[in-house]
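To begin, one chain is listed below as structure tokens, in the form predicted alone.
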Amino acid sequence: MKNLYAPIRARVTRIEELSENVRLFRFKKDRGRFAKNHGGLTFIPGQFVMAGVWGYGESPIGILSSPYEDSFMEILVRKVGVVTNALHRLNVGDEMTIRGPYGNGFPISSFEGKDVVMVSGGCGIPPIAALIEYIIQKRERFGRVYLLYGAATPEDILARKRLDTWGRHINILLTVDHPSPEWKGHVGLVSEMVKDIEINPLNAVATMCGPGPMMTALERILRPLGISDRRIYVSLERKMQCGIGKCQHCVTGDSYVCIDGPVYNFDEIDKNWD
């Protein structure tokens, strides 16, 4: 029988420092590439694994990468706690390990043909930029195509080496808190550059990551656009032991992030922010 919590070895092939406490890692299996579904997608953007050090536990992280990579994904890691700070003191070649991909993500075939804006924060970046991986990939299959992204100083907008890229493809928005004497762009809430989007709010769809004030002021980033609830996708973040709605740990009202989730349509979860 198969072991569902038994992980899979994995090797860091690469560790960049992103911020202050925030480092991006790549790994690869120890054996093999990364299996494919029948879309030819490794993961779901909107999933997660389950990554995590011997000896220390594993702690529940989105992924990065294209989900149209096999040779490797890649993950942010905040140091918070004993599993991420584990998963800090290593090095380029060392063991970690890997369970996953875990949980609903985004619906991206129902995305096309439509508008998409993206609204992200601090490190809920990692399943926002898979998705967007995956936009750029099919882009002639979508409307316009918005990314809406605030930090609290620009030292902390992550993935910082990917927005030239990306802002070939989609229009990118981004806001600090805090501004450096060398930082041009735009100060203040994200709620402040809705403003400056143009869509369709009747083909739309909108996608929500980040920390849990941006969460709760939706109405102010969202709403004005007109884009329905059923067209809202939130992902959210919980604190898990299994990923496979086994232990508890992760459940909102009824319902299992690890398995029902991370993404929901807003009306789901709406007045549910326990």
Given for the second form:
Amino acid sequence: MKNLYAPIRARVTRIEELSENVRLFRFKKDRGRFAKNHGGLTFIPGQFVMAGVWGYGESPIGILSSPYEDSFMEILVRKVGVVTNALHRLNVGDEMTIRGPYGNGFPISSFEGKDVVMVSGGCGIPPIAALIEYIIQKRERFGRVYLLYGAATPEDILARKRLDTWGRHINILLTVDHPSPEWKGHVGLVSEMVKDIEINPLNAVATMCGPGPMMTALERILRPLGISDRRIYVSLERKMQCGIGKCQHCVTGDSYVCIDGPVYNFDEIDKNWD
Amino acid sequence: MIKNYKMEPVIERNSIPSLLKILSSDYSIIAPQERNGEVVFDDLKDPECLVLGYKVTILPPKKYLFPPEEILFTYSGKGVRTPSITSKKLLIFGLSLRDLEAITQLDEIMSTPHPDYFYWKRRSRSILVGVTDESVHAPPGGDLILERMDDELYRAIPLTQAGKKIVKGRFFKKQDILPHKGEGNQVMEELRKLLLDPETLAEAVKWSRAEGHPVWEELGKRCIGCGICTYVCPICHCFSMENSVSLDGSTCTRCRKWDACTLPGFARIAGGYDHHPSQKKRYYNWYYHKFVRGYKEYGKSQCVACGRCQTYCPARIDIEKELLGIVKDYREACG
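Since the one above is the form predicted alone, can you give the form predicted together with its partner chain too?
Entire complex below, previous chain first.
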């Protein structure tokens, strides 16, 4: 029997300042590489880790890096509470703590052979980023793939370099609310880009992730595209303490977001009372 | 001629302190005792202080298997250290049938989906002995149950190897036992009946909120959000983590502590968003977990009708009455 509450030591190997309060952390295990699951992945896109700092605690944070990468993992951390503030005080070479990966992740094998529409806003990108990395590796197994990504300003678009790389394999539609003088892309709501999407709604899945615009994405993009609620996957955010289905903080309806989630199809959760 | 009695192991009431005295060489004995006019589980220093035939203890015995606070690990620059749990084996004596049932439920909860290291470190080194005035039909759990026959005599029902070993001791003898009708436990008797049909209870609790039953608005106002009902519950098991660093900064410790889903902030995430923002929602969640989610997970309500939540609620919420009311309204509305 193992003490599942004890984290492992990890070391920060890279920090990128992505916006005023968002940083990307790359970390590796102190010893060895991250274990791979039977599918050859270090985690399933959509899974999360409990990331933390000794003495401060830990928070559930989605993994951003490629699931094929076993020498490091990456997370995006928005400075918002005690743990994330402590993470922001770390420097390259410092120690952090990791437990996981936890949660279900996207049902990736069921996505194969289908068109995929991913909608994201602000710093909701990590689970989607890992999913894109997964899709790109097996690109021929998927149909048409779209990423719709909206941000307040061009500076708020995270991971610009990655978007350029992904753009060679999938269709990326970017939009901002407040353009800078150099911005040549779309301005306005993500939903205005629906007309540029060509998919077969009867053979398509969708994912949405991000702070505010989930309902908007659902009402104005995914339902108008004709994708059924059961094929629209969302990633939920909840308070978590244990990450393994015991402590009761992350409940929604009849399920625990830490083990039954964080990814649900929309039909599963839209009638939950909480 | 039909033989309507059988030879069974029995122990005399007077022999129980001596039995415990002998067992105390192998086990730390926990048993119900009187403290300031109430009965509580505590270390049994003097077997003569044992109280049997009590109604209910303030805190349930879960505190010995899942303590109110415990260290999960300490970390110094060298690595993570899990505290070892190597104290003497535990013998919890004098458990009611309902508390035994609650521990059986906790065993299941603490095994799913992964075994809880700390709970099982304690649980696997513990022996549970129930003592009851009620007739034992289907033993709800434990290693041994002593069923009171009369003021002098208890029938021993061993349920595990450990229980059988105790019964082999010199204080037990075999005796013909006549069929015996024990006293009922009067606590929450109506709720007890309701728990036999957990599906209806689940449907009713779910229905009551979906249909906007006024009971939740009212209870949300009456509940003061103190968390007592969860602390005294023999099955409630939610917890929070607390981190601390030694003064010289050389070690840090993570401790888990009992939490309560009725307390403000239980479902609040960093940045301030609260998934259960009102007392009404938090109080409903307590019922929802026990009677709806718990039922879906394990096929039974996470309640044994021990009566503690009702006895110690400072807002005097009559939980049994409220549940009976909800089920009655549900049956009337949904036939």
